[in-house]
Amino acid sequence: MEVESPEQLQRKQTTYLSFGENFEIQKEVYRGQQYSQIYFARLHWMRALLYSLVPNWKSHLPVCTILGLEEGTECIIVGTLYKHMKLKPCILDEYSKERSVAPLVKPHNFMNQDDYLVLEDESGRVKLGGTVLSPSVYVTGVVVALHGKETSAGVFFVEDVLEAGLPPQIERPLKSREDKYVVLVSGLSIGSSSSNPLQFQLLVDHITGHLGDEEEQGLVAEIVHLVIAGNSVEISRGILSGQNLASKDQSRLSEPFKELDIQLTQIAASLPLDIMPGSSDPANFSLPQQPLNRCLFPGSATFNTFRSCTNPHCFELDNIRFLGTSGQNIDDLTKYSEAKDKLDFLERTLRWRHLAPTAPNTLGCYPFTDRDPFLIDSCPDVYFVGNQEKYGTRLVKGSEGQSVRLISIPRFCETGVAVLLNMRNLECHALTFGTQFSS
């Protein structure tokens, strides 16, 4: 009696194309140098970007210098927004007398009905006036044009204003694609308490077609590409004491680096995957965050489907390209400016075409001499930030066609969500894994 041998699925293929050089710290050399080179090369591609805007906007207005304002009279002026906050903390304030005097801070936000904002350019500083320009929605280092007037005050009244907006995008044919799915996760969190193990293994033999039925598995085969937004591991804050490592604490050190390569290993042997430092990662501080070490894996890093790379992260599957984060930046935008729904905090940055505008101000960043690698010069088709507290996703348009998938990757070790995207019509759905046990 012969036995029929289940049929061989054979998995989608993809091109892959990594922009990933603008984020790397290559022949960089830090020689003391301070930020202000980092906003003056964000003011001056910004601010030719605004003047070629200019005409279409208000071309019956002139464009002047905050220097050359004059009183009642009605012009535009460019340069880079400084908000003022009162409860914004200060290292200065650790080491006053009167600290008690000081307000107590709700430790998610900084804002306060006192905010107000001032336009710098190299000419010098004006205090800004009105109700157009909220002080709620923007924050420092969003460079901008503004329609207005100055008034007897010193004060520059704010009469409307001109955001960069979407950059341009490249026009993707559409007629020839077919179902191809990415995986997008984050927060995996391995040697945290609240890690769990089947949870992700779950994940893992999922993507990797070791579960479900036939039809299931053909689905699986059209997973095309993993990408792991940051917070891999984490490890205990007690270890990392600056002390010397007993035995068992340098086994307590590595055993997570250990679960994950073993899991990255299985799914590298089956598709390609990006992995991502985040904030709890054994990587640099400071933005761009550079790729972790591959001798964190020496399992998974045998495979040339395994790829470690920046934060921020750009790379084009398919000529569909993804531009995303680990979370660091839409977390400080929360603290210092307020939106109704995370994904808000997303399309300000794309409208005001920066990753990280709070960088350097209060988000830590390489201080970058002649360029600022957070620019956004062309329109993602996707773009994610991992890390977050729930999944959610919105398609956003551009006043030239562009359209954008916005994506917030939820932690996984507490959700148990990973997203699949599709990308034939850039539509996504949450993938829920979850383990419970009767008592």
Second form
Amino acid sequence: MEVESPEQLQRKQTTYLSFGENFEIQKEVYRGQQYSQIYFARLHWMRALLYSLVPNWKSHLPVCTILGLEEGTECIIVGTLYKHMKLKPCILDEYSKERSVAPLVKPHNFMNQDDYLVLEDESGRVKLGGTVLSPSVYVTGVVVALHGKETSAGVFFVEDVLEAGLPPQIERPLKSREDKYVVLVSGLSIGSSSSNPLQFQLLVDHITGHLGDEEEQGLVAEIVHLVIAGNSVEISRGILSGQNLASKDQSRLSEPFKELDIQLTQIAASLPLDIMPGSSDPANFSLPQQPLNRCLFPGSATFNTFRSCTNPHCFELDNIRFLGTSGQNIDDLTKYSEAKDKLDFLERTLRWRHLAPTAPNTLGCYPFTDRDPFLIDSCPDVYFVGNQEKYGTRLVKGSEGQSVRLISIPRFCETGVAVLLNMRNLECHALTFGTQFSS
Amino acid sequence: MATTSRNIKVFYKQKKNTTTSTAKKSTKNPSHKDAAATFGSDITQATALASHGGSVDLKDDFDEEEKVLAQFDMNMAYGPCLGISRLPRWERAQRMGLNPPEEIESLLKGGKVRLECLFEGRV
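Same protein, different condition: the form predicted on its own was shown, now please give the form predicted together with the partner chain.
Once more the chain from above appears, this time first in line as the rest of the complex follows.
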């Protein structure tokens, strides 16, 4: 019987470019500024953009500032939307003597029929009326152009809205690529009671090629990158009570990280991986979250395939641009607006050209003075959001030929689903791992 | 109210034209000194305004360069003036393509003027 030497399967390679400098805050200096600066930067940038789009939309109408509005004259105004919400939690509610409208039990969504929109620019603000602009769709912080006229009641009656639309996309060369796959996963929640270590181990074994026959391994060799989109660990709240930790509690605190590091070492030894912080990870609370410290990963950080990234994260693999977050921006939109599908929120943020319009209003954000790093100036090819309830995907087409694959990555600890994206045609499908044994 | 409105104009100068005629300057200076003398005496609202800064440097408020810089602070086109120093705000306006006047930059880099905005420490 002859012994065949097994052929060595080589994993495919890609070129990687990071665009994360935009989201890093090491160079920022806090001088006591408030959020007016970031709103000014956002309005300035978006207004310049909208002014360039207005001639193609309605060139016959004059553009004016809010203070320059004249009653009865049809015109176009550009400004930042503010949504007044009765049920929005306010710190002052604690001090109000009478029982306010806000119920004691906070609902998951703060919308109310009486919500109304206001448009603001540096000169003033005006309440918006009419049915074209729906308060259930828009949120505070979106910059739009509005066509309408001021009524005698001092309300601006909106007849039409212009959103910035999808940003321009860099043309990708259409050469026939080979199949290369990217795995996107989020919500591992190692350390929580709901996470199943076997499930994650299955994922790791599958990606590193330890499972299956040669055909299976051949398919796996086409996986070129792994992105972990936040919430990789969950530290049980019971330990963090504000008291000094006993040594046994200290080891309980560090166990999820040790477990994660062991798994990431296995992965990093096999393929490049990016890990993003999420809302439950030990990173700063406000967006943009800074990369997780490499000290947390003593084993895996030694590999050059291991990359700790910011949240939001923007990178390019073989000239395909990826942009995504760990979910805080979409979760905030879910609280303050409504849509049939999470992917609708994702699409809206792309059309508004802003990753997190509710920052800094209801979403924690660093008070930048001279720029708004969440503005999307170049259309990504893949736009993902992590830590959602279920997997979903959609291909969005823009008016200038842009094409974006939207992906909603579900929480792995709850669903056992990771997402596999084919870089050749941007198709994606779910990779499900189950550990139930039917007896 | 009539006397305090003179003081309010000092703090919240918002002239639409940037040219200040010399005739205006000469009439304003003596009246400022009068107002200064009555700070805190019988005009209750004036005391409220003055009580913020322990040391209200009167000379600083009224000289020519400070007026020009106060105009720059108040100009809404360059964004909010609070929370950012005058020179970084000028540089930001420059980067954004708003073409702020060059003389402001030379004034700020020349020293001798307040580098913080009009309201710094008072709000």
